[in-house]
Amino acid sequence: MSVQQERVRDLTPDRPTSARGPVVYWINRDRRTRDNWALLYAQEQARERGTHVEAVFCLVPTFLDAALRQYDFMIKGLEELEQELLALNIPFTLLLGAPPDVLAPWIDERRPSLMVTDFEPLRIKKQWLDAVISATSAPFHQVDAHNVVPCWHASPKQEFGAYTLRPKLKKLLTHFLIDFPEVAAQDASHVEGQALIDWSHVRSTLRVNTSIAPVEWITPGQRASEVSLKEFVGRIETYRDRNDPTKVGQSRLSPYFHFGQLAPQRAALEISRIGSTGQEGDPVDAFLEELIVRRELSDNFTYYNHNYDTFEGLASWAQSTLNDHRNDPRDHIYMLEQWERATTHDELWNAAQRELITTGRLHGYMRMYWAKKLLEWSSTPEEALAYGIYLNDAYALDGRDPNGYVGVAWSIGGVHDRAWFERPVYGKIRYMNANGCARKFDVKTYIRTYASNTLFP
C-alpha cells in the first residue's frame, strides 16, 4: 500500500531528485519505527530509486525550557529507537547540535537522493527546516506522520475553534483513518560495521536544568507506549472520570504522543475498534474527540499562527477585552518564583503546581484552573502567558507541544473559546474558581494528595 499523497509535500519542487545516494529520513517529531508514515514513505521512495533508507536525528543540548526530566525521557526513547532501526538494518546517525549547524554539512557529505522529514508546526522547528533546506541542494519531502488527517489537508487556514474544524475532519476520516503496513527490513549489508551510539557521551553534552528530575510513573519508549495503550483500551470506561483529578480516568498517553513514540492514529484505530454506544457521554466518542479534533486543532493553531505563544497571537476580541481590564486591581500579584515554588495563598492552585512539579503531568481539568489563576494574579496578561508557558514547558513531560501552548492560551486568552460575561481582570475571558472545582470533584482529597513537593523545601 502506498502512502497517501495528501500526507506528503514536496518542499523543493525546483530541485530534481537524483537516482544516486540513499533516501535519508530526518527524524524530527515522530521517533518510532512502527506506525510511522514518514518512515514508510522513505522506504517507498528508496525502493523506487533502487537504493536504501538511512535515518538521522539531531539532538540539541538545550531546547526551549526542557529540563533533564524531558531529555531523559526522550533519550531513553532514542536508545530504543536505535535498536529498532538496527533490527531493520536501517543505519542511524545521531548528530549533536542544531540542525542548521550539523545536519546541513552532513547532508552535503552524504549526498542523499532525497531527504524525507516529518511534520511539526512549532516555529523553531519550521525555522530549522527552512535553514537546512536553504543551506543544502538536496530535495526535501515532508510527511505528516503525526496527525490522522494531515494538517495542511484538513484546513488551509487557522480555524476559529473545534466547531469549524470538526466537520472538516469527520468528512476526511474514512479516507485517512486506515491501518499501517509494516516497515520492511533492509539488507544487512547497510549496517555492517556501524558503531553503536555512546549514550553516556550524549548525556554529557546536555546543558539543561538537572534539578527537575525524571519521573518514575511512566516508562519511555515505543514498546512501553504500546503496552500503555493496550492498558488504556482495557479500561476505556474509566475515561468517564477524565474530569476528576482524584481518579485515574485520563489515558496518560500524552507523553508518548509528544515524543513521537506512539502514533495518535494507532490509538484512534485501537479505540475505534471498541465501538461507540452512540449514547451521550460515551467514552469512545469522548476520547476520539480529544485525540483527533482537539489535538489536531492545536496543530492547526500553532501551524497557521506564528504568534501562538504571545499576546499578539490571541483573537482580536480577546486582546481588546484584556486590554480594557489591563489596569484592574488584582487581589494578589505573584512573581514567577512564588508561582514556581507553589507558595500562593490558594492551596488548590499550589496543589496543582505540586502535581506538575512532582509527576511531570497536570490533570487536564486542573490545568484550566491553574492557568486562569495565573491570569487573575499576575500583573499583566503577557506575564501570565509567559509564566504559564515556562512552567508547563519546564515541568510537564508533554510541554513544548501544540496542546500545551493552546491549553495555556485557551485559559488566559480565550483561544478557540467565545466571549463570556464581563468581570474584573478577566474581561470576557471565561472565568473559573475553586467553588466550581468543588462541584466537580473532592478538592480536599486532591490537595492532600499533593500536599508537598520534593523539589523545593
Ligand code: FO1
Contents of the next structure:
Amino acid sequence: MSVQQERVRDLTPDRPTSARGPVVYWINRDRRTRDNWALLYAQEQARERGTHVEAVFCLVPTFLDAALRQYDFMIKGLEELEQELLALNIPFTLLLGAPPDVLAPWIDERRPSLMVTDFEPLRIKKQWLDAVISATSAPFHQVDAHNVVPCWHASPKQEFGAYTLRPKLKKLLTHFLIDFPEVAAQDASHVEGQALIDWSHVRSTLRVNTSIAPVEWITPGQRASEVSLKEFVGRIETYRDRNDPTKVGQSRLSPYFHFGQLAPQRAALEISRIGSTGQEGDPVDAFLEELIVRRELSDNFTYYNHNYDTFEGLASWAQSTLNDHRNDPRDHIYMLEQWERATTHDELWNAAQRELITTGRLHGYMRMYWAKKLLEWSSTPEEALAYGIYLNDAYALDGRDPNGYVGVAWSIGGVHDRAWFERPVYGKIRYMNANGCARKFDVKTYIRTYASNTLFP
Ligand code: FO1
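Would you mind generating the form predicted together with the named molecule now that we have the form predicted alone?
The next block holds the full complex; its first chain is the one shown before.
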C-alpha cells in the first residue's frame, strides 16, 4: 500500500530529483518509527530510486521557553528513537543547532536525492523549513504525519470553529482513517560502523531553565506511549469523568502527541475499534471529537493564522469587544511573577497554577478557568495572552503546541467561540467563574491536592 497522495506536498516542484544519494527524512514533529507516514513515504521513495533512507534531527539549545522538563522528555524519546532506527538499519544523525545553520551545510555535503520532512504549522518551524529550502538545491517533499486528515487537504483556509471544520473532516475520515503498513528494515550495511550518539554531550549543549525539573508520572518514548494508549483503551469509561480534575478521566496522552512519539491516528484507530453506543455523551465519541476535530482545528488555526499567539490574531469581533472594555476597572491586577508563583487571592486559581508547576499538566477544565482569570485580572488582554502562553510553554509538558496556543486564545480571545452577553472586562468573551467549577467537581479536594509546590515554597 502506498502513502496517500493527498498526504504529500512537493515543496520544490521546479527542482529535479537526482537519481543518486539517499532519501533523507528530516524529522521535525513526528519522532517515531511506527505509524509514521513521513518515514513510510521516505521508504517508498527510496525503493523507487533504488536507494536507502537516512534520518536527521536538529536539536536547538533553546526552544520557545521550554525548560529542562520538556527537553528531558524529548531527549529520552530521541534516545529510544536512535535505537529503534538502528534496529531498522536506518542511519540517524543528530545535528546540534538551528536547521538553517547546521542542516543546510549537511545537506550540501550529503547530497540526498530527496529530502522528506513532516508537517508543522508553527511559525518558527515554517521559517526553518523556508530557510533550509532556500539555502540548498535539494528537492523537498512534505508529509502530514500528524493529522488524520492532512491539514491542507481538510481545508484551504482558517476555519471559524469546530462547527465548520467538523463536517469537512467527517466526509474525509473513511478515506484517511486507515491502518498503517509496517515500516521495513533496510540492509545492515547502511549502519555499519555508525557511531552512537553521545547523549551526555547532547545534554550539555542545552541552555534551559533547569529548575523546572522533569516529572515522574509519565514515561517518555514511543514504547511507553503505546503502553499508555493500551491502558487508556482499557479505561475508556473513565473518560466520562474528563471534566473532573480530582479524577483521572483524561487520556494523558497529549505529551506523546506533542513530542511525536505517538500518532494521533493510532489512538483514533484503537479508540474507534472499541465502538460507540451512539448515545449522548458516549466516551468514544467524546474522545474522538477532542482527538480529531479539536486537535486538527488547532493545526488549522496555527497554520493559516500567522498571528496565532497575539491579540492581532483574534477575530475582529473579539478584538473590538476587548478594546471596548480595555479601560474597565479590574478587581485585581497581577504581574507575571505573582501569577507564576501562584500567589493570587484566589486559592482555586493558585491550585491550578501549582498543578501546572508540579506536574507539567493542567487539567483541561481547569485550563479554561486558569486562562479566563488571567484575562480578568491582568491589566490588558495582550498581557493576559502573553502570560498564558509563557506559563503554558514554560511549565506544561505539552506547551509550545498548536493546541496550547489555541487553548489560551479560546479562553482569552474567543477563538473558535462565539460572542456571549456583554460584561465588564470580558466584553462578549465567554465568562467563567468558580461557581461553574463547583458545579462540576469538588473544588476543596482539588485545592487540597495542589496545596503547595517545591519550586516556589
Ligand atoms: N523541535 C525541533 O525540531 N528541535 C528541537 O530541538 C526542539 C525542541 C523542543 C523542546 C521542547 C518542545 O516542547 C518542543 C521542541 N521542539 C523541537 C518542537 C516540538 O517537538 C514540536 O514539533 C512543536 O512544538 C510543534 O508541536
